[in-house]
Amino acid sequence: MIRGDRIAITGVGETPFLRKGEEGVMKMMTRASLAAIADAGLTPKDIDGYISNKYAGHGSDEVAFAIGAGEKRFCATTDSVGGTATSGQALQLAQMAIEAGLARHVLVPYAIQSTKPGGVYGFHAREPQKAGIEMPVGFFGQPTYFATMANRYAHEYGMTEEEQASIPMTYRAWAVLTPGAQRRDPMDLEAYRQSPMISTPLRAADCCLTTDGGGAYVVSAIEEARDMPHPVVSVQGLGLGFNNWPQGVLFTQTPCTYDFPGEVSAKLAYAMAGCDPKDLDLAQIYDGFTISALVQTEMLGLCERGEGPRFYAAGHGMPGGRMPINTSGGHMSGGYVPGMNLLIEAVRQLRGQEGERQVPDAKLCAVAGLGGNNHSTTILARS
């Protein structure tokens, strides 16, 4: 059984988040990895474990060679998309490897080149069910899928335009305070309404950014972390939830398309950490779209089911609010390196490194990662 307070995230690194960069995925992964290793006070020779993601397109052998690493003693590959793979799944594998004595310092790298031909749309276009049934009638693309979720949610619980707008406005308010965020221009309700409609009711401001960027982090045993450069940020809780719907029908053909397994993952993570939502100081929530961030906010227990729109409209997630959310701008304003930049922001907040946007005395943070048919909740603590 995996227990909390056994591993820590000891190093983090990322590349600039760009609308269209000049570097390929491998180069961005390498740069982010070297930055994370240096941040941990290590050298590439100290890294002996690797967890890669199959959708990044480059395995651990390529990463190890590129960074000039030493002996590789452990490697694994996650096969989920989105934020689950880069946070919950990777951390679970890293903990098992470290506790089994297979590795001392595990590197988790990831990068995305959203502007390559097909971009993120190419993922669903490869599914035969979507290509054969949905795409011929124009039902295609993530904004369209998530727009149907937003309409369904509004029908069931009620959500005004102003309430919907308050979610991306919250994340933009944090991005304004974040030097490396992609979108830093302030956004009030009028500016939100000027954002182009993509698929009713979702505007461009309700969608995650198109980003070329990379990120990486190093995981070490808690005992090792105490002798490393930064305040210890330990993994207190980990939870993974699955619903087993295949990608071909996910988001479009299920009984409730926004019923992600987030409540399951949150329950497991809170139990492992020995805490509950009221103990959190802040949260980082996978915000591919306004509606997905909204329902995950509820699934984390930050508000009751159906009350997410009112929660955000009241300013609770804003700078100065009672539950700061996506404090670097999230994926909709900060940058879209799925799940990775959210986890990195959580670590830096708990270290107390974020300057103007630092959450005062932040000790406990939840990171929610959505992978479509799976979901992860990670509870990080300043030890």
Second form
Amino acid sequence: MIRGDRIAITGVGETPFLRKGEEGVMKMMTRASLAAIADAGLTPKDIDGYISNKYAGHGSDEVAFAIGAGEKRFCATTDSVGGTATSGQALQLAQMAIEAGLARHVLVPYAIQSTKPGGVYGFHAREPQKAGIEMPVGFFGQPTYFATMANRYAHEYGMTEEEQASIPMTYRAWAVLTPGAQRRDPMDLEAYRQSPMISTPLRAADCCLTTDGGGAYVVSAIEEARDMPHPVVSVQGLGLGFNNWPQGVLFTQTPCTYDFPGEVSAKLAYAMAGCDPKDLDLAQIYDGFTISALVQTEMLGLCERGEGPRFYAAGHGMPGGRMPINTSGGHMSGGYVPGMNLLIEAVRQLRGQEGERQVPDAKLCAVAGLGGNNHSTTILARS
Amino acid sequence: MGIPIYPPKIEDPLFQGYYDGLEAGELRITADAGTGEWIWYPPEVIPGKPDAVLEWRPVSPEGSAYTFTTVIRSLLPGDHKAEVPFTVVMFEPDDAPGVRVPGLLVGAEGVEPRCGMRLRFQPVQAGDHKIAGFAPVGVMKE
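Same protein, different condition: the form predicted on its own was shown, now please give the form predicted together with its partner chain.
What follows is the entire complex, opening with the chain shown before.
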């Protein structure tokens, strides 16, 4: 059984998050990796393990070469999507490698070039069911898929426009306090309503950003971390949830289209960490869209099922609220490097490094990662 | 309301029966030929039964909307600005619980789309091909 408090995230780093950048994925991964290694007080020669991401398009050989690394002793690739891969499964693989004695310091790099030709929806267009059945009726692209979930959720639980708007407004309030966030302009309800409608009821403000950027982190054994530069941020809990619905049918044929396996991953993570939602000081929640962030907020147990709209509208996730959420602006206002920038923010909050937006005395943070048919919950703690 | 124009890419025969049905004015979906169980969308392999065969069968033209969205900005590859807005519904046929067929909401001027709205199949000409369309029939399903 995998146990908590055995590994720590000892270094984090990222590139600037840009609406359109000049650099490709490999260069951004290299820059982020070198920043994370330096943050850990290490050199590339110290890195002996790698967790690659199958959607990044570059494996550990390329990364190791690019950073000028030492001998590679372990490598693996995540077989999940989005935030699940970067903020969940990569940590699980890293822990397995470190506890087995196969690696000492494991690097997890990721970068995304959303502006690349083909765009972020290209992989959906290659699904036969989507090309054959859905695209001819105009049902295409994540905002459209998630819009249908939002309408169904509103039908079942109720959600006013003001309540829906309060979700991106919460994350934007944090982004205003975040120097590197892509969208720092304050957003009130009127500004939200000025955001262009994409697919009812989702406006552009309800969707994650388009980002060219990268991030990386270093994972080390907890004993090693105690001798490294920063306060120790350990992995206390880690849960992965999967269902077996392939991507081609995921957004239409599942019994409840927004029933991500988040309750499963949260239950596993809380059990491993020996805590429950009321123990958390803050949370980072994968906010591809308002509806998906809302549902995960409920799945993590931060509020009751069906009460997410009221939870956000009451300001509980805002600066000064009882459960700060997405404290660097999340993917909707901070930047969209799936899962990665959420995990980096969690680590820095637990170190106490976040200045104006620092959550006072933050000790325990949940990071939720969504990726199509899979979900991760990671509980990080300042040890 | 507009009509999206995006010809289906049928590179294998997996979906031919669906489009044959649309041309014939019939909504057809796939079922396990041996058991009659609806299997939708048509997968390459019926779960747990690599030797089983799919067949196309007509399904009830009446059903209800599981959900919907009105597309204001089409995200289909290419320029589709002239085709919006249009409303996509997830149609659940009355005799195939759990099956959902995406299609265009048609004949719905002045009708606000709703989850649970009653719909009837009505194929729509979209350029050179037909697509699934569904028109409101008035009574709401709770």
